[in-house]
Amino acid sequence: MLVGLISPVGGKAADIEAGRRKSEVCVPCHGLDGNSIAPEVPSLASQPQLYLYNQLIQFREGRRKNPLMSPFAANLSDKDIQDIATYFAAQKPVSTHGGEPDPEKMAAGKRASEKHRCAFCHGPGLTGRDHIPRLTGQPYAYLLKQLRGFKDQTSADIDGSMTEVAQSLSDEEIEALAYYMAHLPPVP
């Protein structure tokens, strides 16, 4: 039996192997080992454990809704969520695209990231921490959809921070940020 990280629930150790088994249903959408190949589906590999845990709780409790995720999460126990979050957090992320990024688009995205202080919450290199997700290497279409959702308030985050920040983003900045983050190496 493999034992993983300490859980945010009760301090009990999570079981990575149990998480792998429980996450098999996730593969069609989130990809093998949590590396998405679908343009609008996030990669879960190497996301912070607490972020994954909180998102599954949000789906289970109905505070976050998705036609596929909500029914799946509705039947998860705290232990299931702990194991799944620990499994995906331990996986190695891979790039969601191929080819060399456009230097001008990368520079525009970097400027927007610095202007809006993305690293302040998402950490150096935008690799996530604690309850805040890794942005690097996520699919471009997913990042674009999320940022637009925060801006038009059709997507919500746990504390409203992203909704607040997104209000100041221009459409050009949203596109630049999504491109930049998608093309950064997904190194944890």
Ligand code: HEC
The other form holds:
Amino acid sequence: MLVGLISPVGGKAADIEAGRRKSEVCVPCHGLDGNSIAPEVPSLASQPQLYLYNQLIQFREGRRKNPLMSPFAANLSDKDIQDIATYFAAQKPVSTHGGEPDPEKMAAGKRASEKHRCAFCHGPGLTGRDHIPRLTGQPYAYLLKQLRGFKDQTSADIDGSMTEVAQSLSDEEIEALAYYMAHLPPVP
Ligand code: HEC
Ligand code: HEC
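What would the structure be for the form predicted together with heme C, rather than the form predicted alone?
Next comes the full complex, and the chain you just saw is listed first.
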């Protein structure tokens, strides 16, 4: 049902332009073109359109909650959400976090990612697809918070799959995974 509302990747130029205007209020937190520089705020640039669409619906309907974010989704129409999702999905991601990664920590994160088959759902390169988000280049603190939340069952989860996956992650693996993903280039 949701899928029917979503236009193909890229979207129409008019929708992108409308989305750009409607997302001006998002810039102070999510950064220019959706490239966040705040540790607790995720980047939106080049996330799959369907992922952005679904998450905004979740915030608007109160199924996902955050005191900073929720007010900004509360009054969006379905068309607003579609335009905004189309706009951010079409933006170029830039690496705004990280610096020079520690090779040992990167290797530990890669091992954990392979062991738990994160790429099976998040796609080769962990860049996301359909309703599943890009993880690469996201802020370390945000990834850590989300993974700990899935494990504690306090992060909202659209279909339960992330909560299930997180149950088998140790605290050390969660830190290694967050470090690894934060330091990977947003897109290969
Ligand atoms: C006052 C700061 C703030 C503003 C302004 C803001 N957001 Fe957010 N947004 C957040 C925070 C913080 C989160 C992370 C919430 C969490 O930890 O669950 C978030 C999360 C999101 C997510 C989920 C991303 C993901 O990777 O799961 C989307 C989508 C989003 N915001 C879209 C928007 C849009 C669109 C706007 C403008 C209409 C907006 N936000 C305005 C702070 C903000
Ligand atoms: C069975 C499929 C599946 C597997 C395997 C999986 N994920 Fe996910 N993941 C999802 C889905 C679906 C979501 C979106 C959850 C939602 O919409 O609430 C998600 C969301 C996330 C998020 C939240 C990102 C954001 O922007 O808020 C993180 C972090 C994450 N996954 C990390 C991982 C890691 C690390 C692994 C491997 C240990 C992994 N995932 C394995 C399906 C999966």
